[in-house]
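Read the single chain below, which is given as C-alpha cells and is the form predicted on its own.
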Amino acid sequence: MPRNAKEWAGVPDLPADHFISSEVYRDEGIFRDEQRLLLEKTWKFACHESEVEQVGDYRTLSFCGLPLVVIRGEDNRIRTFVNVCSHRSAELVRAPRGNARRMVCFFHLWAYDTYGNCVNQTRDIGYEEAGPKKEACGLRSIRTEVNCGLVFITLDDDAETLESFLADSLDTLREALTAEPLELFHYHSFKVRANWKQWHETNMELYHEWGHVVNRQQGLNSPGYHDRRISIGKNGHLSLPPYRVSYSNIPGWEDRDSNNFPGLAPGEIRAVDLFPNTSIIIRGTAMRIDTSTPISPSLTLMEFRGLGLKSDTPEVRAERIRNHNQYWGPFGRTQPEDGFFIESVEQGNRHAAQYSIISRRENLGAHDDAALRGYYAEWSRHMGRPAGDPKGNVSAEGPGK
C-alpha cells in the first residue's frame, strides 16, 4: 500500500543492520568523518606495478585532498610522495604519468630524486645564513606496499601492514595476478554524480544484475549461478566463488574458451571486492580493476583499468581488448548502465529517500545482501556509529528490530 509522509520517513521494521540511512550518502559532516576516520586509515589501491615499470616512471593521483605521485626509485622500489614542493608548495609533477630521474619544480627549479630527497636548491647560497639545508627539505613520504602486483598506499603511518589488511582476500585471484607478468592495456576515468560508496555497493550487490540486459541473457541463466555462496572476510573484503558463463547466449558474442587468465577455467568469472572502494573482476580472458576517489558527498572520480598478460601475442591481446570492451569499456554493455543506476540512486537519496533496504537473505547465495551488511558493519566499526542511524535519531523514533 502507499505510505503517507510519516510512514515514508519512519524507521524500517527490520533488524538494525538491515537498512542504511540516506544520511551516509549526503551528509557533509559524515563525508568529512569518512575521510578522517576511514579513508585515511585504510589502504587505497593506487595503480598496477606495470604502470611504473621502469626506474623513474611515475603516476599521479589525488586522495583525501592530497596530490600524490607514485614513482619507481633507482633501487627498483615503488614509493609514493605528497606531490608538493617543499619550498613554496607548488605542484611538483604536473603530468598524469611519465618518467623523471629527477622531479624538478617548475616554479623555482628545486629538484628531488626518486627517493624523495631534495637534491637541488637553486642558488643555495641564499639559505646558508638562515637555512633550511636541502637535507631537511625532502618530500613527505606516504606508506606504499605492493601485493600481487597491486600498489597500495595509506595515509596512516601506523596502519596495519597491507598483508594483514588484505588477509586472504586475494587468494582466489592470486594465480591469475602472479603466475605471469601483467601489463595495463586500458585506462579510463570519469566523474559520476553519486556518493563514492554506491559504485562499490553495486559491485558487491549482484541482485542488481537483473538490471543489466546482457546479464539477464547469460550470467543469470548460467548453471550454478545461484549455488555460489558469498564469502565475507576480514576487514570487510568480499569474494565470490567462481562459476562459468556462456557468452554465446548473446547474438554475435563468442564463448571464452581459450586464452583465459592463469588458474581460470574457460569462461570462468571470479571477483573480489576490497574494502573500502576497489574491485577486481576477471571474466575468463578479461581483467578489470576499478576504484573510486571521493570528491564530495555527491561527486566521485571512478578509475577503470584493463590488464592482460605481457606474453600476449597481438592476436590474443586484440581478443582480450574486445572481450574487455564488450562489458567494461566506456561504451560497454554494463559499465554505463552501472553509472545510470547509481546516479539515479543518488538523486533519490539526496532529495527524497530516508533509508535503503539491505535485508535479502538467501543463505549467503549470490543475491543475499550479506555482502552489503558485512561492508557496513566494517564501515560502522571505523566510523563509530551504525550506518542505519549515523546521527543517533532512530532511538527517538523507535528502533528497528
Contents of the next structure:
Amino acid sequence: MPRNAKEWAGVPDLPADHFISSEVYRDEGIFRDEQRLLLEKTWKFACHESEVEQVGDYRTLSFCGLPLVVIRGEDNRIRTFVNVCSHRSAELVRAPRGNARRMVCFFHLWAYDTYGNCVNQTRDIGYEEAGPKKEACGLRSIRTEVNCGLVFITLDDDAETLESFLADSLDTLREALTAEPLELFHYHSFKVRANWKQWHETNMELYHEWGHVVNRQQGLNSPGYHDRRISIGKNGHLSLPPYRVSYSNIPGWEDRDSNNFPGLAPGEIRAVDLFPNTSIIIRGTAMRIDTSTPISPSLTLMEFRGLGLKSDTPEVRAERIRNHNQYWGPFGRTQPEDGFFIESVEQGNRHAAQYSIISRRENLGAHDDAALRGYYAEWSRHMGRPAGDPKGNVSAEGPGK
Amino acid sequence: MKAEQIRTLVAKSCLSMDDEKFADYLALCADGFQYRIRSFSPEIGKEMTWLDLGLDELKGLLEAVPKHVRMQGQMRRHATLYTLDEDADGRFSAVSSLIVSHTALNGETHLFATGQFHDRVTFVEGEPRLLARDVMLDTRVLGPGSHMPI
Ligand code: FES
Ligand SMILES: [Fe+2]
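Since we've got the form predicted on its own here, give me the form predicted together with its partner chain too.
The complete assembly is shown below, putting the previous chain first.
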C-alpha cells in the first residue's frame, strides 16, 4: 500500500537498531561530528608498505582535510607528517610519490630530513636575532603504525595502539598479507557523489550482490553461499568467512585454480571490512584494498589498490591483473556498478528518504544485515547517538509521530 | 589507398561502439585480436593494465553489457588518425588521438576520457582488420567507471 506523507516520514515499526535515519548521510552537523569524534579518533589505512619500500620513498595523501606525506626514514621506520612547510606553509612534497632523503621546500628552500627535523633554513643568519631556531621548526608528525604491511595513521595522539584497534580482525588475511612481500599493480581513485559510509556499507552488505549480473550468474543460491557466518569483531570490524567461488560459469573466464594468495584455497574469497572505511578483499588470485576520504556529506574520495606477490613472474602478474580487472578497476564488471548504486542511494537519502532498512536476519548468513547493525552500533558508540535517531527527534516526539 | 582504408577502419570502430553495434565492431577484428586499456599511474610509478581481452572474452563482455547496471546515455568516441607506419612484417601501426564524451539522458555532456588508440592493423583479403588495440588513457579518474570498452 502506498504511504502518505505522515506514514512515509514515520519511524519504521522495527527494533531501534534495525533502521538508519537518512540524516546520518546528509546532515552537515553530523558530518562535522563524524570528523571530530570518529574519523580523527580511529586508525585510517594510508597505504601499503611496499609503496614506500626504500629509505626516502614517500607517498602523499590527504585525510580529514590535512595534506600528509608518508615517508620511510633513514632508520627504515615509516612516518607521516603534515605536508606543509613550517616557514610560510607551502606544500612541501609536491608529487604523489617519489624519493627524498631531504624534503626541500620549493619556495624558500627550507629542508627537512626523513625524521621530520628542519635541517636547513636558507640564509639562516636572518633568524639569529629574532628566531626561530631550526629545532623549533620541525614538521607536524602524525602517529603512524604498520600491521601486516598495512600502514595506518591516526590524528589522535592519545588513540589506542593500532594492534589494539585492529584486535583479531586481520586473522583470516594474515597469511595472505604477510607470507610473502606484496606489490601494487593497480591504483585508481574517483570522487563518488555519495556519503563516505555508503561505499563501506555496500562492501559489508552482500545482499546487494543481487544487483550485480556477474554475481547472479555465479549463483547466489548455490550450495554454501548462505552457510558461511559473518563475524562482527571488536571495534566494528567485520570479517567474512572463506567461501569458494566458481568463476568458469562466466563466459570467457576460467576457475582460479593456481596462484592463489598464500593461505587461500583455489578461488576462495576472503574479505575484511575495517571500521570505519577500509576493506580488504581477496578473490583467490587478486587482492583489492578500498579506502575513502570524506570531503563533504555527499562527496567522497575513493581509492582502490590492486595487489599481487612481489615474486610473481610476468605471466603470473598478468594473470592476477586480468583476474583483478574481471571484477574491479574502472572497467571491472562489478566495481562500477557499486558506484552507480551508491550515487543513486545518495540522491534518495538527500532529497526524499527518511529511513534506510537494515532488518534482515538470516542467522548471520551472508545476507544478514547484522553486518550493518554492527557497524552502526560502533558508529553510535563514537558519535554518542543512535543511527536511527541521530538528532533526538524520535525520542522527543515518540515513535510513529 | 591503404591509409584511407585504415582511417575508415578506425572511424568505423568508434561508430560501432558508440552505437553499440557489437557485431559490426567484432567484424573489424582479425583472428587473435587483443584489446587492452592501459594507463600510467604516477601514484605507484607503474603502467597499469585495466582491461586485457582476447576476442572470446571481448565477445562475452559485449554480450553481457546490456545486462549491466551502467552509465545511461550516449558515448561518443572521437578518434583522429595521426600517424601510420608500415612495419617490417607488412602490417601497420596506427596512432590516433582520442577523446570520449558522454551525454547523459538529460542532455548534459561531459568529457569522459582522453588518450590515444595504438592500433596494429593487418589486411585480410584486401580489407583492413584490427589485430590489436591498446587504448592508452591519459584520464584515470573516470567516475564509477564503465563496462563498455572504449
Ligand atoms: S614556505 Fe617553505 S621555505 Fe618558505
Ligand atoms: Fe558490489
